[in-house]
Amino acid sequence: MDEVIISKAIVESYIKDLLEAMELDVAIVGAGPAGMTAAYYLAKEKVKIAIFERKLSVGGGVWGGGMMFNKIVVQPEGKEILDEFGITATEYQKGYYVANAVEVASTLCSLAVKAGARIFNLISVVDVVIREADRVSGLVLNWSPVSMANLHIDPLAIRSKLVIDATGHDCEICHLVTEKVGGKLRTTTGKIIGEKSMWAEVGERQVVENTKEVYPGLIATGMAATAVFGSPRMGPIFGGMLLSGKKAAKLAIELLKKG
């Protein structure tokens, strides 16, 4: 084996797949459980989607389950999407449904490769592109490293017809809406509210329906949408999350047919 050919393999694919990402129907920022709940259902509809992770490893908080024990809980509906993607989930008693963490990051991140979805972990979204009518039209982004070392390195952008923030907890597209271009988001305040603490009855509930477009062109999913609307955090219990993935994707297929 030739090294310097394994060496061009791995950039010319690279580079082949991010310039094909450079022009995108929806960007999604995290890796997540709601982020790639909603690349899954984009791609098997082929749209053209990739997903912008800035850790080395895409899941979210789900590997670590609840305190390190990698369980999760899901409720009937979220037992209803494990089910669609073939994850064993066992009855605990009625209405509470456990799935082993690890098992459930993988095959989200397999499946959401499989449908279509291009996943560049390693990248940090530094800000976005708005243009015409306020409305985000794109990312601006930069390796996560380059962040990490406080190097001064000017970053490259992407255009793309929708964002989709997956960010979770820190839900920073929408913070990069408000305070970098002053942008007003569709909350009561027009800014980020902030979750509160932990119900996971409300929160579970809230989560879904908190899905929206919260700015023209971004959709906040997760606990993005949690942070934003400030509903309370729900803890280990991630039905919620793939719920609201679900819905940001038919809530984007949407807004793409309105053009």
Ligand code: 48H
Given for the second form:
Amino acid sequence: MDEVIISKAIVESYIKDLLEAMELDVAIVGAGPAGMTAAYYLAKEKVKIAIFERKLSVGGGVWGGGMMFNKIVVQPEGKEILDEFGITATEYQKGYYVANAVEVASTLCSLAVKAGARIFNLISVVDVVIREADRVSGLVLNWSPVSMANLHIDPLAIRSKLVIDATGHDCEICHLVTEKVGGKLRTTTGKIIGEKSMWAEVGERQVVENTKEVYPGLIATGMAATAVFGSPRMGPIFGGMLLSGKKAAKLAIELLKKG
Ligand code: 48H
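Condition change, the form predicted on its own to the form predicted together with this ligand:
Following is the full complex, with the preceding chain placed first.
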């Protein structure tokens, strides 16, 4: 085995993937449960997508379950998705199912990749590209270690017909749109309303209802949708994240068809 051939294989295949991700149908920011579920359903329909994830590992907040007890709970609708994904979920009592957080995170990642999603970890989305009619039409990327090391290095950009904000509690892409672009979001105030205190029942219902195109070209999903529209957090019940990701994919496909 030759070290240089190994090195060339890595660099060339990565660059090929990155070049292909520079013109996308849908760019997803964040590889948590909502982003990866959206990626799976989009890739399954042969939509050209990529996920950009700031951290080394994918899975977002799934791994730690609730307070580091690495189990998650889902409701019957969430269990249907886990069944479809082949993830074991056992009934705790009527209407409550428990799954292994590690199995959920690893299986979501594997399914999304095998369906055709490209996941770029260690890349942070630091800005958006805005074009005519005040539409989000791309993302600005940099290596995560650049900001960690506080290096002054300019970013690169990609183009995408749609962007999905799956960045969790911080709803970072929506923040960029309101703060840097001065954009008016499709919320009651036009701004990010902010996540409310825990109420599992309402939070789980509303995270799906609030999975919408929040600004032209920009869909919010998962905890980002909760934060933007001001719904209650739900705690370690993850069915809403899966259902929201699935809805985001369906909505993206409808919007792509409209052109
Ligand atoms: C690249 C970024 C950027 C950026 C962030 O937090 P997540 O797991 O998000 P969801 O919405 O899929 O799931 C939320 C769930 O984990 C959760 O927190 C719940 C259910 N909480 C309920 C409660 O009551 O607390 O994943 C988001 C991902 C993370 O991996 C981030 O690293 C990544 O997005 N990310 N990636 N560029 N600018 N910002």
